[in-house]
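In the form predicted alone, a lone chain appears below as structure tokens.
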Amino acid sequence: MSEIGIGVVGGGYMGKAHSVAMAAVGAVFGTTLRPRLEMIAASSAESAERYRAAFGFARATGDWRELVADPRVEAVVIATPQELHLEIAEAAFARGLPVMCEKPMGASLDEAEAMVRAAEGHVSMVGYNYVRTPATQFARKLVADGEIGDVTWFRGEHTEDFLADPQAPASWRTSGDANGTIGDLSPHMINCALALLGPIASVNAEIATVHGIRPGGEVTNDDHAQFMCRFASGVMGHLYFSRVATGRKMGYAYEITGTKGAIRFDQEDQNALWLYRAEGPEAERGFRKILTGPAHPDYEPFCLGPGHGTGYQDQIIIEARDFLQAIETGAPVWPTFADGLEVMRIIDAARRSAETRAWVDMAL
């Protein structure tokens, strides 16, 4: 075993998520690399030292450039709103040093094409853990060994209501395209849907905001998206995303049907798939709930008990494993940089899609 000094930019939500894993990750899965608490970032030295003091660094700083510099940090872990991110991440690369950054990759597609160029010849992933959850895991590997056949059809959302209420007040969250639904919560359920199914070949979009005024000031962004689209292997899909979805807390939810079966998830009940198999006496078909176990892909780390569950923090430590494998092993570990920037064209192509009013093909 040998230790890596890691460096954590944000010390907000995912900014502990992402210390807590790197704490718990070498214990969890015995890791080769075995993390070190090296320095914390924030936008300030006095927020910077409670993160310290909190998460267990060895030392914090008021100034991420200080991070990136510093000879004892072998890795950069960013954390930070988008706008920062281009910056944070062609620093580090210019040290040679490896970098997990949290989705969406920049704050627009010109930024996420910058941070692939930046990234070339260096080990990167970006943050979307909740394709990681051992539920999804294994509906990856159902649909890959065509368990459910031909894949006919595919239904996404990603859906909150965090703005449901027209009378909560703006905020950042309610200004610059970044920051709104197509920007903030669409990558997840895209990236969802590019590792079940492969590549999206055309879209069809609209976005509109549901209430354009809140107590203390205008709405400039999105409220609700949504998009037909086209997958290059000829499946038809449809992805909605919303943050006033009234009643949906963590609404992560697919479903994918096929010529022999179908396949639900809700990520509100992460530890449960639901598996449909066109076999057997009608009478008797229907859809089958699986409890996640210590037999679906990384959860028998975790828990050997079946159906006891894994969690949220526990995706940000199976992400935190595969980051130190690809920084170990010098091979790409999924999503890249490049995967990344693939999220970053739909949206593109979504808003393109929704200005014009037409279908975009994704090869324009």
The other form holds:
There are 4 protein chains.
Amino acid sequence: MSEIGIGVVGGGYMGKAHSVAMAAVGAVFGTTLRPRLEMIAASSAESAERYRAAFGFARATGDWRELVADPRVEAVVIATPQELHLEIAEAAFARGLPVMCEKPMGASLDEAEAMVRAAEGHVSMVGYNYVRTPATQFARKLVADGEIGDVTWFRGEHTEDFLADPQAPASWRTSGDANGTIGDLSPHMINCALALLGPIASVNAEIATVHGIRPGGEVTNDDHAQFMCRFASGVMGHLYFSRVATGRKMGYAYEITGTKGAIRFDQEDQNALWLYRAEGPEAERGFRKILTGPAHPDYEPFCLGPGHGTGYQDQIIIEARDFLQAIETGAPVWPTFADGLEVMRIIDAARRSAETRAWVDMAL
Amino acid sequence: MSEIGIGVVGGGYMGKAHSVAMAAVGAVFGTTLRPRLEMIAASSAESAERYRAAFGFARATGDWRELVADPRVEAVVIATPQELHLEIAEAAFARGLPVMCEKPMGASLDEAEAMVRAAEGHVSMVGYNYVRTPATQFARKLVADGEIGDVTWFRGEHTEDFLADPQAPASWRTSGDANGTIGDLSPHMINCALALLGPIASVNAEIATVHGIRPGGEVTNDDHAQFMCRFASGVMGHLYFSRVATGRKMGYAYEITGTKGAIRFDQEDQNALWLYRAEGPEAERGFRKILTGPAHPDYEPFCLGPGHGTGYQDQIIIEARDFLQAIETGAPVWPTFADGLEVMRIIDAARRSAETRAWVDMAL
Amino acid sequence: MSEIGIGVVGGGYMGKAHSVAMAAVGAVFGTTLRPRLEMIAASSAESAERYRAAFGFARATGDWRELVADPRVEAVVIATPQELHLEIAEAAFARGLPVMCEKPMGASLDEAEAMVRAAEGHVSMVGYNYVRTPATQFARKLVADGEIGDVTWFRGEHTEDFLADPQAPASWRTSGDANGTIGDLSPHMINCALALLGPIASVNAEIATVHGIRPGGEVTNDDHAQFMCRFASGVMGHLYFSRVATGRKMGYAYEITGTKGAIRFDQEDQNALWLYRAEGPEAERGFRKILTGPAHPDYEPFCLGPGHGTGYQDQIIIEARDFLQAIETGAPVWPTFADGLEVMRIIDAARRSAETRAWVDMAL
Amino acid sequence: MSEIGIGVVGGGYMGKAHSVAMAAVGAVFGTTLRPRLEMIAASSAESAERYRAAFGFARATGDWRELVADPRVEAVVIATPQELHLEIAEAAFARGLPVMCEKPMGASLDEAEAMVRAAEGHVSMVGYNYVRTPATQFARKLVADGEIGDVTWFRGEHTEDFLADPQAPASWRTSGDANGTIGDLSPHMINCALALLGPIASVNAEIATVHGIRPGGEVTNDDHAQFMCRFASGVMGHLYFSRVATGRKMGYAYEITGTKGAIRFDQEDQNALWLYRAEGPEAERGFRKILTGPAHPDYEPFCLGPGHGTGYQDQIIIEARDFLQAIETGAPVWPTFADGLEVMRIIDAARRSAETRAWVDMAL
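Next up, can you give the form predicted together with a further copy of the same chain of this protein, since the form predicted alone came first?
The complete assembly is shown below, putting the previous chain first.
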């Protein structure tokens, strides 16, 4: 067993999640590589110190460059606004450090491409935590093993309602493409669709701002969007993303139809996977609600009892385990920056499709 | 109270449903006009006689023309294959009889248009029974009354799995546009979308045959289809139709998002409507599962107890009541043939969209 | 095919349900014996005439004795308050007529016993409609066929909330044992338990009035009750009945645990049966939600499409079919008056148990 | 901020859970007192060393006495079999250390009483983690605040199926009262009932062994049990416990009925609380599914997004926070050993009730 000094840049929502994960992952998974919470960076020395104390890091800094340059920092987690992703990643890779970066990669397709170039020869990973629930890992395995036959249809959504109220004021969230719904919410479910069904070949998208004016100013990015898509396998699909989906809190949900079965999942009940098998007497067929348990991927380290459930933070702990394994083996771990770039390319194609009101072929 | 002689053409699935409805509607609703099961027609005298005996009609005939011409037949229900709809309707209207016709209207857009012309000045009605459940009637009222605010998104589907098995043999169902998924399944949910949100302004569709070859021959119509659409109100929407949706038995389902609330419904649990209201303390918000009862439209005649539930046949009985009312008042009842034509126009636009891979504007 | 003249006594809630059922059953099931709605009786000539017109009977009377004595009345349905059940049944049996009587049988155990004596040699049936849903019929078959192995536990409830509001006024419902919760609500679920698991051997009950005073007067019967019970098979069970179960509209629900599987059902979603089978890979086990369809008992006559659903009224139609079959064959049909008496005996034992605060053995 | 040296006795299921919680609690809650994983004890030096390495403790020992005596151990978590609870607790209290002990307290009522005596003047806590989910904490608050009015009925269960298979072999689980269903499973839900509704005044129980013989030997403890109970408030209740509940994985579930509303919860979907309010138009009433989020107790430290969910391990982290707070303030934290004793007393009363087949009054 050996130690590795972790530097986390950003102490907000995801910065905290990664810090807790790094504190817990060793005990949960008994990893041979053990994270040492070495340094945390934030936008000011004061906030960084506050995060340090709260999360249990050894040191703090108001300058991320100091963190990246520190000799005791041996791996970097980037949990800042997207605008900083590229610069920090380049600096970390320049030192040869492994980097886990929160989604989306960079603030634009160009930046994402630059990040992939910078990552070459290094360990990189994008923070798509939701595909790591035991339920979705199991769904992925069922599909890959052909358990539901040939897939014929996929429907995915990521819907929340944090801006559903038209009176919610304009803010940083309501300007900048990267903060809009397809910039901010869509990457998780696009990544999930790729994980479950493989590459997307073409898209036909609509992107819209529902509430153009909010108290405090104009809204300059999108509220919701839908994509019709075709996977490279020929499967027809549909994706929907919304931050104005009244009533939806964590509507990361998908349906997969196959010739021999079907799967349904909704993150709002993340410990259940619904499976239908077109077999046995007609009178006994139905979607079964499978509760995750030790029989499913990465569940048992959290609890020996089935149905006892894992939660949001546990997904980040699984992600931390994967990052540590990548570091130990030197091998890239899915999704790498290159994988994350594919998500950005699909978003870019969707933007072009919405503008031209036409199908966009990913191969072109 | 007075009587009216009913003639039903067709004794299969829907012919039986309408016959039962005509037998029961008086007792259920205490209608002032009472149906008398006068005559049933089928493709042969033998099968007609069998239906007559089973359903309780006074007379039977193997020739629908005889039925339409019979002086004791005062209203006609058409429940034949689509190919016959136009001819029968024209003959009935020529005699000045009220006509209820099963969906879809005619076998093509041209036929549907001819049916509308023939219906002018007469009582006509299309058999869209599903919009008549107490739950969907209530949803329609909630939306119309602005209870969920301005609608911002609609998603509808009609998915079943009766041809999901690739080994299901080729049959009449697998040839002919009118028998394909958008010809046969899509009209109900398109009608529902129109009922709930008003006119559709444009569509962008994909239509596909998943299993091109089946035991016994080639499949020449579609297995599933998706439409992106815009309502005239500007609301973005999505529709999906499938007869290969493994696991789905009666997936007539919709979600309506508004600025003040949201609604969810699935015909597989037709006695529940899910309503979310963006009001009250955040900690107490959630979709509530409303069980239909006497407080909802057209429930109480079936049962005084809430949550006791209505079923498929009851929808047809409600429809029969509406048809009788239209006859009594002489006024058309939604959806008339003209309303039904709108569904056919949308299907036609979708076909053109799928061919051209482009948006089609309904106004053009 | 032959006709039978039906006389219905009572035109309220259940009187209407049976009248509609008699109007529809022939067309639905194609019965060889066809009901003719001959006469309806109510507490006054005026209300009887109103029911006659509404439901479509040939004649009406304000005196049930006239109905029972009428030569054209060939079968009697009793849907009056319990206090009249015995007298009407005795008169009908005296004329040799078949009798269907609404539950509970009589207003007391003594009356129920007298009804059984009167029914000897005649066709009798008690109106336990809920056991006739396709879902519960299927559950009964699964249990009987050993599909869930040896049963080890049963939990049933019948809970509604029509008197949950403490401000709901005192009325006929709040006085008289027969109108209390165990008098009025419990018989259905007790009958269901007997149907599913066989005889009950002993009970230990608590019976309580939650709101002793209501606007308008004192409450002199019970609001809710629970029974621990042992079936003759040794299976442990629990039953709960309540008319003050806030939020429950039709909580006729049960869970059956077996060594090889388990079943769950809730009448509030009467078209679904939940089945768990302890077989196959652990990772794929879960309760499956089976939607009723043509593969289940008595569904297909109502609709050819699975998942399209039956409702409350349809149960009464199934019951009417069973009554007609009993009349045709002369054979008793479950549950006969003798079967219904067993329910009354259990209620009586529960009352004694609640008074003595001790187990009561049914055999004593 | 200061540190406290934690000693954990036992490295199995719960020993791991508490170790992970102690590793994570500081970062999650920003506690002022920070646990230092000082020492872990197990039944042998080898297994202790394995646990030490896996969970990240500084030291290990095969003798719990050494741990309790160690000057750097400042608080003790007991996660051993029940037989050792008393002895370890006494030794720790003798040194003046705060003790958190897993349920049930001791192997018998006598031992539990001795533990309470030993705990006097010290910080003690029993590990009832399930009452600490955000959903159940919120339910408790709703009830306490009178949000559902006066409670009239409570039903709770803790059902699992780990011994549902009759062919599961005899083991330590199948002998010894403390390992039976009421010894092992019932304490959690009894504690929950007390937390939600206050003291239980009397019980009437049935306790049974379903499978008396298993491969490998006789079963000498109970498989399932039911209690009718009355709370001190007069509320009627029912509790059911089973380890043979085929299909149930974590059936820790309850229903609370009140005069103004009702609550339902099932740990198998621990991030949802179902609330019914008897207010507003009848047509809009229904149980609402509330997803836990930052608006609910102890959720936000785990995630800022509502509906993103917490899991089993998070409950133990909340528990660790409560234990640390108790240590800091010196004040006892619910449930203390004295609270835990009440659970043991109810179990004892239930055993006596089952033997005598009679109600047992807790006050006697």
